[in-house]
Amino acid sequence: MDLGLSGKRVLVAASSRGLGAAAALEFAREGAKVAICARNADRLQATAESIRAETGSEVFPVVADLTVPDDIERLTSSVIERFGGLDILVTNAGGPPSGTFDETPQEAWDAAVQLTLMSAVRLIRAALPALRKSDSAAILTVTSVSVKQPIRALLLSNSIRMAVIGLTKTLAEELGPEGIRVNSILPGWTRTERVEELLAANVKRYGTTREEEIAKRTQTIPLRRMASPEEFAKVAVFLCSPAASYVTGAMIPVDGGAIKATL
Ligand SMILES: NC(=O)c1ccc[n+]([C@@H]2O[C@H](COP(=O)([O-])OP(=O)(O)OC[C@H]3O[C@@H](n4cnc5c(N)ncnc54)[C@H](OP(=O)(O)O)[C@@H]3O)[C@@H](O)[C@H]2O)c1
């Protein structure tokens, strides 16, 4: 199937590694022009070079902190100027810190709202004028299975990602008449660098093996394993592509069946 992404102009936020980098690579494999961003300039540059080397597609790296409003303005305007417009926006960011309610100070709530919710709001606000000029505009928010099934000691993610879903569903309704599609992916456990770091820390802390740590997290998942970042990315790219032209307002889990609710 031709996804129809050749020549499309894409911005994937938070994308020097992990889910964002995997999505950017997959868009580039489909012939799209891709802009990526992150805070660490060296890692961002290395990711851009590796995507270019593998795909031959245009990759535009912009150093930006998604918690800084001016950075988001600069990021989106430079991408729109460089590509002469924008067709697809993927909102993504680092995850908020873990913790229970008692462990979470007020400042952590404020910071998590900026990182998880307001980065998406600001990216969409800044990108919308360009998306409105596209004939195949799509927005994808990256959330988590935590919006369907709260995860223990991930209070901030459990709470604030729900607002991103409210934003996604509302925008699907408001922008649908203009032909702009808005969807969300709810990733489950995916073997990104962040998750590998978390596993390694637990191996050290509990004297377990990596396989034992993975098994703890996957024993109730029907597919009994974590996803690869590429498995997430293929769904992300499909949802944003013209091949998914009648899909909007959808909350798609990529979780190996982890969410057990019937709806
Ligand atoms: N992996 C999973 O199993 C999983 C499951 C459900 C949800 N999620 C969520 O999906 C998102 C991505 O997760 P991941 O596993 O891919 O994480 P990751 O491997 O740590 O990658 C995060 C990426 O975002 C960038 N980033 C982080 N904070 C940023 C900021 N303030 N401004 C700009 N860029 C920023 C990082 O680069 P710099 O550090 O250089 O900025 C990096 O490129 C997170 O919100 C995570 O909570 C992940």
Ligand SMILES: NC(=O)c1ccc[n+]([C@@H]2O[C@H](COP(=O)([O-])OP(=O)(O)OC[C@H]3O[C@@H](n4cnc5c(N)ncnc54)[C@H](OP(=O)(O)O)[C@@H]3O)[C@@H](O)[C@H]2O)c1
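Being a predicted model, the structure only gives us computed values, none of them experimental. Only the largest set of C-alpha atoms that superpose within 1.5 Å between the two forms is called the rigid core. Residue numbers count along the first chain shown, from 1. What changes on going to the form predicted on its own:
Core-aligned CA deviation for Asn202 between these two forms: 2 Å or greater.
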Second form
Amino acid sequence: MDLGLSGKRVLVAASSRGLGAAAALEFAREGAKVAICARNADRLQATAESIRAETGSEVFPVVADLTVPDDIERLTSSVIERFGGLDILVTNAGGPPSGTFDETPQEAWDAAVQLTLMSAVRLIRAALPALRKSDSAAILTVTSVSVKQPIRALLLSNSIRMAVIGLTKTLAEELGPEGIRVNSILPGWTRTERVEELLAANVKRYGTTREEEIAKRTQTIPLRRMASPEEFAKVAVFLCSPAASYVTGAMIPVDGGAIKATL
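Beyond the form predicted together with the named molecule, can we have the form predicted on its own?
The next block holds one chain only.
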């Protein structure tokens, strides 16, 4: 299937590794021009070079901290200037730290709101004027299966990602008449650096082994395994593509069937 992404202009946030990097690579494979961002300049440049080498597509790396409003303004304006506009925005950010309610201080809540919710708000606000000029505009927020069923010791993610879902559904309603589609992916357990960090934290917290922590998660997944980042990325790219032109306001799990709820 031709997804219609050749030449499209895409910004994928928090994309030097993990789900963001996988999505950026998949967009580039489809012939899109891709802008990526991260705080770590060396890792960002290495990711950009790797994507260019594999795909031959244009990749524009911008160092930016998504918790800093001025960085978001600089990021989006530089991408729009470089590409002459913007067609697709993927709002993504590293997840907030793990912990229970008693372990989580107030400042961690404040930081998590800025990282998880306000980064998406600011990215969308900054990109919207350019997206309104596109004939195939799409916004994708990356949330988590935790918006359907909370994950143990991920209090901040469980709580704040729900707000991103509220934002996504509301924007789908508000921007739909303008032809701008807004969807969200709910990734389940996926083999990324972030998940390895969470596994290590739980090993320390509960005195278990890495293998035991993996087994806890995969035994309730019908497919009995974690996803690869590429499996997430293929769904993300389809949802943002013209091939999904009548899909908006959707919350799509990529979780191997882990969510048991019927709604």
